[in-house]
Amino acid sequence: MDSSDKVVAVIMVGGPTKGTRFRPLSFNTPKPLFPLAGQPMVHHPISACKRIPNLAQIYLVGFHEEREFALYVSSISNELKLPVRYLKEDKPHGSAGGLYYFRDIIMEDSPSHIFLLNCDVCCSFPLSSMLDAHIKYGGMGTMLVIKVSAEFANQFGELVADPDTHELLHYTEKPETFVSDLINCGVYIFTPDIFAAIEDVSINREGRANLRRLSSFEALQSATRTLPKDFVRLDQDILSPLAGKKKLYTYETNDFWEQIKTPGLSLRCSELYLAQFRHTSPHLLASGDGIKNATIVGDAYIHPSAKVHPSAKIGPNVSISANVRVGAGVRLISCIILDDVEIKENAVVINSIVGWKSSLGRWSRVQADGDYNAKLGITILGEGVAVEDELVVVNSIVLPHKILNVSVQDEIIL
């Protein structure tokens, strides 16, 4: 690449569509701004992004409110003294038809390259390699891929690809039977000749929508059946009928991924950040040792601001965020504490999600097992829910504002 060519990345952040099974922690919050390892979830990939050559502008495209934005997009673009923009869509466009949609104010420096990322997906985003990658490949885009076991491949877009040239000769989203245990992680860069692909499913949408002569009665059934022409899925529709001609391509990584689909996965992409925290970021993870400061175990994030006391302990995976009060006593251990929240004398937190401007109690105990993937294998406490002195709250969802004065376990509090 050239040292004039510039980039510009593209994050999709979606919108209150979707994110429905994040409740209750996106009531309130919209789910990109949900802290992981104390930064917000978007945060992690737009660091990634900052480390790119060359890069021009970053943007964030969804349909949340801009309001809910702002103040975020201010204090990131001026603490990486990079322009990050955020763009609102009108209403739904699919995840190629947002960057479609956009397609004029994305191409304003001219960006030879054009990354694409998904919000949702946490890892540790080899951007610059994946960039090298792709303009040794010389194709129109490159995809960030990696193996996963054959009994989780179907979830996700599953695909095949050349394991020399390493071109993408075959993508199909969510298989009903087994195709390959190598999946798309969600991460992207393509060439601006990207645009011209959507725009031609767009113009052959339109054209077999013209050319249908059918009863009213079919034109009906058909009508539920035909997404709108401006709605561009990159999967279905860009990266399956381009599979084999050449003009895709994939680079692996052997590092960690998941996608945050849901409360429990967040807490261990928390766990997967403040791992890799230890070589990006270090000056993030706390330390202590049970004297002045609180006994810290494994990896750990305190906010400033927090008032944590000298004999708690704390770790591993813990995440604690700004004006929380940890009383002394205290134990937590695999846990998000969001702000404002008062944690008592001798309380125990475990595998849980404590939601902001919640409290508990003395010795009160807040946990789960631990399985990220069960409905009910993490407790998340919604905001301002109140845990009196002595309770035990076991693998349950509290919803918000709720006052819990009995123990409960294996539930889902209303």
The other form holds:
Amino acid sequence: MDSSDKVVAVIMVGGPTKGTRFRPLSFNTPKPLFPLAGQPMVHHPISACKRIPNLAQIYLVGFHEEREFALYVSSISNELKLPVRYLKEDKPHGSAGGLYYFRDIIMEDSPSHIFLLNCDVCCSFPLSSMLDAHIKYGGMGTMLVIKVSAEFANQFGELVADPDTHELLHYTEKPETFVSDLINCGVYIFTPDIFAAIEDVSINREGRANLRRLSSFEALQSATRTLPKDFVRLDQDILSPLAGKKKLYTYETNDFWEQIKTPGLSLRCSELYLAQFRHTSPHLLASGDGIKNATIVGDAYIHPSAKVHPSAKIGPNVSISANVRVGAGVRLISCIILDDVEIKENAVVINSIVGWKSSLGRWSRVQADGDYNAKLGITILGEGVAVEDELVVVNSIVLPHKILNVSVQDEIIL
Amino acid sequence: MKALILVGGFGTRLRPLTLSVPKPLVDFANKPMILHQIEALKATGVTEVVLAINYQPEVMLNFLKDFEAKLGITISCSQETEPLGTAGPLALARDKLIDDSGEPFFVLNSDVISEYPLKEMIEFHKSHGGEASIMVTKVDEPSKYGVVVMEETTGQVEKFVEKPKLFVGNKINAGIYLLNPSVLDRIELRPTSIEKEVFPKIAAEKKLYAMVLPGFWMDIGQPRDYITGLRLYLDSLRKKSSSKLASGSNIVGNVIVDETAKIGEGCLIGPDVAIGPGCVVESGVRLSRCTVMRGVRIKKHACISSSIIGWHSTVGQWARVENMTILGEDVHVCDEIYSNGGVVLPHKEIKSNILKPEIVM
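Now that the form predicted alone has been shown, please provide the structure of the form predicted together with its partner chain.
Time for the whole complex; same chain goes first.
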């Protein structure tokens, strides 16, 4: 790569129909803006992109309303001194289709390489070393991969790579039987040749649809079965067919990786990002000894506008958002406290997410077992939930604007 | 005057507290249960108390030695070697109960807590001239108990009906009796029931009278009733001698706090709480409807409701203990732990949450 070559990054942020598993937290905030370690989810890949040399632009591609991202995009552009732009798809095009849809804009600066990142993955994004490896391999694309335990691998794209050349030999999305314990992390780097590859899929699909128009019955069938020609998935339509053709390569990470599927996992990911802050942004981590500021245990983020009483004890793994008020003698462990929440004296929150503008009464207790993968393993309070004094909420999900006046356990409160 | 207190068995229903001390020595409102009865007897003029007991008499006597001197009352034990029911122990203690005076003697059930209107009972006994008096109390669900059917104006008892299916009355035997010595002649030394075998015979001769107990009554033989009993007891204390109750901005409702207990800042205590001698309640603690026994430490910001904290236990910072949690002696609940109805045997450390009522061995 020439030192004058530019690179751009594209972050796929999805749309409102995609975040259903993230309810009740996705009701009023687009999932990509949900805070992890006190920063919007999409902020973490953006920060990682900022560390790539010669990065010219970051594009966020999705089908959320533009106004939902307008404020964030302008503030982050200013903060990083780097143009960040939101590109709204008119409809879902799939991850490769979305990239292709905006090919003219993305290629405006004639970048030599394009990073493609999924917003809903949580990892250390080792983008610079990935770029070095990609240039060494000399292929069209390189994907970030990670080894996971065999029992969980089938929830993701499983792949086989050549141990010496790192070439992608085989790729299959969410297989029924075990293929490999190497999985796709959803982070890629491509040369502009990717656009031609996506176009081929589109053209082939159109041709196949024409060829198959044999009977009116089959035409009817295929109309529902065949995807529209401008919907192109990266995994099934690009990675699977191009595997073993010396075009795609893999770069394995030994760092952390999670897909942020559910609110429960967001708490886990918040923990991972807080731990990463120790190396990347230690100034974001709170400290205190209980004299002037609250006692801090382990990693915690506290927004500068939050008011935390010095007799409170915070951490590990706690993120406190803007304008939160934490009263005297409050204990917070492994939790995300969203904007404008009030937590009154001596309340306890453990393994929970407390939604915007909620209030927790004195000596109330909101907790869960902390099993990130269980349906009710993390207690979630939606926006504007009130928990009265001395009540206990355990392993429950409470939808927005409920007033709890009795204790609950193992329940979803509609 | 003399009195017999039926102490009975192992107190299994009040475990794990009775794994550490015999049931009569379990504290209730900062005082061993049996002292409530002994003090009431002393106040009525009783000079000699016999405890009918079937295990650990030496533990009882050792403990009560101090009180014998302090109260100026003689306490002795009559030990059953086999269970004798509710009447047999009277026959066994016959020699201790009979003297030359010919005065009637009290029989009290040690499980029961009430206002003990014993002076009124003596008056009642004298006035009817019968052989035996029993105290009865009104209950909401008489079908669960033995109902005493009596003539309302004189109190003369007609009969006893055990767990009646049809309503025959709502007064039940409160377990407090005043008996002439002649009653002892009716009891053989064998396992026998006073309610089923002795009283019905006296009633048939129209020599048994019942007095309705004024005020509260509670059988506190099991934890739930123990906690309810404390509420009733403290209500009664409020009416009779409210100066014994704690007051202050951090107190809600009826609370008793031993003078040697220490309470920190920002606490909210009550209603219906008893805090025993030497307890330390640190700052920001919430206590309601609970008993905290001698030597307990409740650490900062903990919250306890509807529970009993046994002797010398500790409850950690930000711990939550509720819903009929019973901690035996010397149990330690670690910081930030939640116990929902945990029943914990003595000398245990609780390091993980108890989310549903369960017994921790």
